[in-house]
Amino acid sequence: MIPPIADTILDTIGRTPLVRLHKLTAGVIRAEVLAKLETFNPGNSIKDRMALKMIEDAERAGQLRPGGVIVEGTSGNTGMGLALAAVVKGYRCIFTTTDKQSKEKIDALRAFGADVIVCPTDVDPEDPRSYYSVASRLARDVPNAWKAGQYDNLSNTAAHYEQTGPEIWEQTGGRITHLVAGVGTGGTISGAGRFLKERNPAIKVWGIDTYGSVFKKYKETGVFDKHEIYPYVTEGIGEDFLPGNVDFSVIDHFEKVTDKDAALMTRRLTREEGIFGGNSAGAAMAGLLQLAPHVADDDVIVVIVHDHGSRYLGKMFNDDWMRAKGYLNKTGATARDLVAQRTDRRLVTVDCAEPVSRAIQVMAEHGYSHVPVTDAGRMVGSINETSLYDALVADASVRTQPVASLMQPAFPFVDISTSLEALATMITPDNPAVLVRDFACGETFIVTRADVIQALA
């Protein structure tokens, strides 16, 4: 049946299709795998659902008044949903986001008239520079402002309990056995998962996490471990804190997926199934294939395709970007070969609160010119001999100051399978080292210009 005329664009949110997958699962999973294409929402993502729900609930509660200003920290998609609704309802939007988000996402928000403030990624949520903190400050300081608060606003979960879950149940005729979704704010998987489990408690809900995020370890141990936190590339999933919308009692299992595997699967989803999904959809599909041994032939699995691939044209769908990250397979030496040649493979760090004299001692003992800096085990920065030398020459008393006073940006993380050629392009005067992560064993190594020169010699 052809849908009737919609009064506004907001009336087109929801009722998205399920599409059966064929090629990605061939030879790996014999079960029926269905993609829930949230790209069919007017803002091209699943966040349209909860954005509208949060606004309408705030209107009913008197929190958002006519002519008000919507403030939110967003990775892009929630902002798009809020901006779309704001256009129709007559609100102004101010969004904060991180510098790891794609340019396409930021440009799209501005296309809807939103003001966008870009904040650093590699800081604690409580840091006044974080996009969470900046959004909270704006909500306090801007007259007639309302902060959506997608992470802890339970209207987020309610939207998916009322809409997404019932749609999936109806579309599968109640046959669904597994729901697979990336976990960021937690609203989608918690709301839809709770609805589905109420209909059939045997349904399994699998959350897809990323390395550098705290969700999986917290689910399995109940421990919030800051040592799990470090920068990652995958967008839209994983967090370095526990959002109020993540209901761990609903999620049966978390599966971690590497940045590289998520990026490669994002491209495969488009090229093999014709589904132009975003980075989190690639992570969800990669996670499902990793879980293939736990799937029965007669299962019916629904995977959420959270957003649209057009928001990643400069990243996962850009060969130059993929090569620069070392994600495209190449022959020849890799970071694994380089690390294997070392006699001392330990990663040595200094804490940001330690005095500079301690950093000098560590560098001298190990012969290092670059050392990562941590804060409660989390990689937050770096220190190098060049900046250290300049500071000491200018003022010898700097030795007693905390390392944080001289700290440079944190080194980027790459997968241990990254080619030596790609590593060489990542090491620059502004970025003198790279941290190499072996996800299989959980170890991290540092690679410097000297290491690459030695390997190439």
Ligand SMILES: Cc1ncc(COP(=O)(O)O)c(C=O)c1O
The other form holds:
Amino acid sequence: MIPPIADTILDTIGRTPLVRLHKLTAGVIRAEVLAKLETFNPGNSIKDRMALKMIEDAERAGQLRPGGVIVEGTSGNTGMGLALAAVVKGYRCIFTTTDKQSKEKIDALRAFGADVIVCPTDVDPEDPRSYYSVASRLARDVPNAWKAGQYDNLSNTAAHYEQTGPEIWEQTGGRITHLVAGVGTGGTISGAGRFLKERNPAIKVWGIDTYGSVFKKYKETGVFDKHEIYPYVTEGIGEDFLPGNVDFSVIDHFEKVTDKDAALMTRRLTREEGIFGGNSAGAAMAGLLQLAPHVADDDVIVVIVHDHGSRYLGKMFNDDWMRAKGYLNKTGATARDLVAQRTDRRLVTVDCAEPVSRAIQVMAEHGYSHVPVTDAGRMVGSINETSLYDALVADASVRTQPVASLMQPAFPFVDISTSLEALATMITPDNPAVLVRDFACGETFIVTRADVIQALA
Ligand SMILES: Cc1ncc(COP(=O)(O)O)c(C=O)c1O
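Please show me the structure of the same protein in the form predicted in complex with the named molecule, now that we have looked at it in the form predicted alone.
Entire complex below, previous chain first.
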């Protein structure tokens, strides 16, 4: 059926296609796997649904008034939905985002006339520099501002309860047995999942999480563990706090997927099925394949494709970027071989609140030139010999200041299967070390320039 004339672009949101997968699951899962293509929304993501719902609920509640300013901390897709609606409805938008996000996503927001403020990724949500805090400050200080608050604004979940869930139910004729979706704010999975479970309580709802995020452990133990938090590459999913929109009672299981597996699957989804989905769709598909032993042949599984691949052309779809991250090269020596040679495998860190003198002592004791810096157990930065030396020469009293005052960016995390060649390309003057994570045993190791030289010699 050809859709009728839409009065505005906002009337084209929703009613997205559900497409059967054929090659990606072959030989692994015999069940019917269907991709819900949210890329068909006008902003190319599922977030158009909740953005419009949040705005219209705020208008009804008198929180967003004519000529108002929409403020939000957004990784791009929610911003796009808000910006689209703002253009049609006549609002101004100011967004804060993190320096981890694709440049394409930020440029797209600016294309809609939004102001975008880029904030550092590796700081606590409560830190005044975080994109959450900056958005809250703007919402307070800018006249006539309204903060959408996608994490805790329950209009987000409601949008998916009212639209995404019913669409999936109708499109599958009620046959759906499993819903698989990446979890960020939690709106998609909580809203669609709740609707579907109300229709059929036997439906299983599987949330896809990243390594570096708190969701899975919280679901399984009830413990909010800051030690689970560290920087990761996968975009759109996983969090370092518990958003109000994540309804843990709706989600039956969280499956964690590595950055590498998510990136590789993002490419496979495009090359094998012609579905140009984003990084969280890759994570969701990879998570589903990991869960294959829990799938029956007659199951009907719906996987959410949250956003469009075009937003990741500079990343997961770029061979140089994939190689630099160590995601493409699979042969030869790997980080595992380097780490295996260690006699002392413990990762030594300093806390950002400890004095610089403590960092000097730790480095001297172990003969290290680089040490990761933590904040309550969470990796937030690094400290190195060169910047320490420069600072001490300039002002010896720096020894009593907290490590945070000399902190450099955090070292990137890579999978333990990363090749030696890839490690070598990642270790540069700006980035003297990488953290190697063995996801199987949950251990983290540091690999520095000296380690790579030794391995290559
Ligand atoms: C690309 C992408 N995938 C997945 C998600 C997660 O969806 P939700 O926030 O509804 O949990 C987001 C949310 O920001 C996203 O941008």
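Residue numbers count along the first chain shown, from 1. Here the structure is a predicted model, which means the values were calculated and not measured. For the two forms, the rigid core is made up of the largest set of C-alpha atoms that agree within 1.5 Å on superposition.
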item	value
Core-aligned C-alpha movement of Gln63 between the two forms, 2 Å or more	no
Core-aligned C-alpha movement of Ala26 between the two forms reaching 2 Å	no
Rigid core superposed, the C-alpha shift at Asp390 between the two forms in Å	2.7
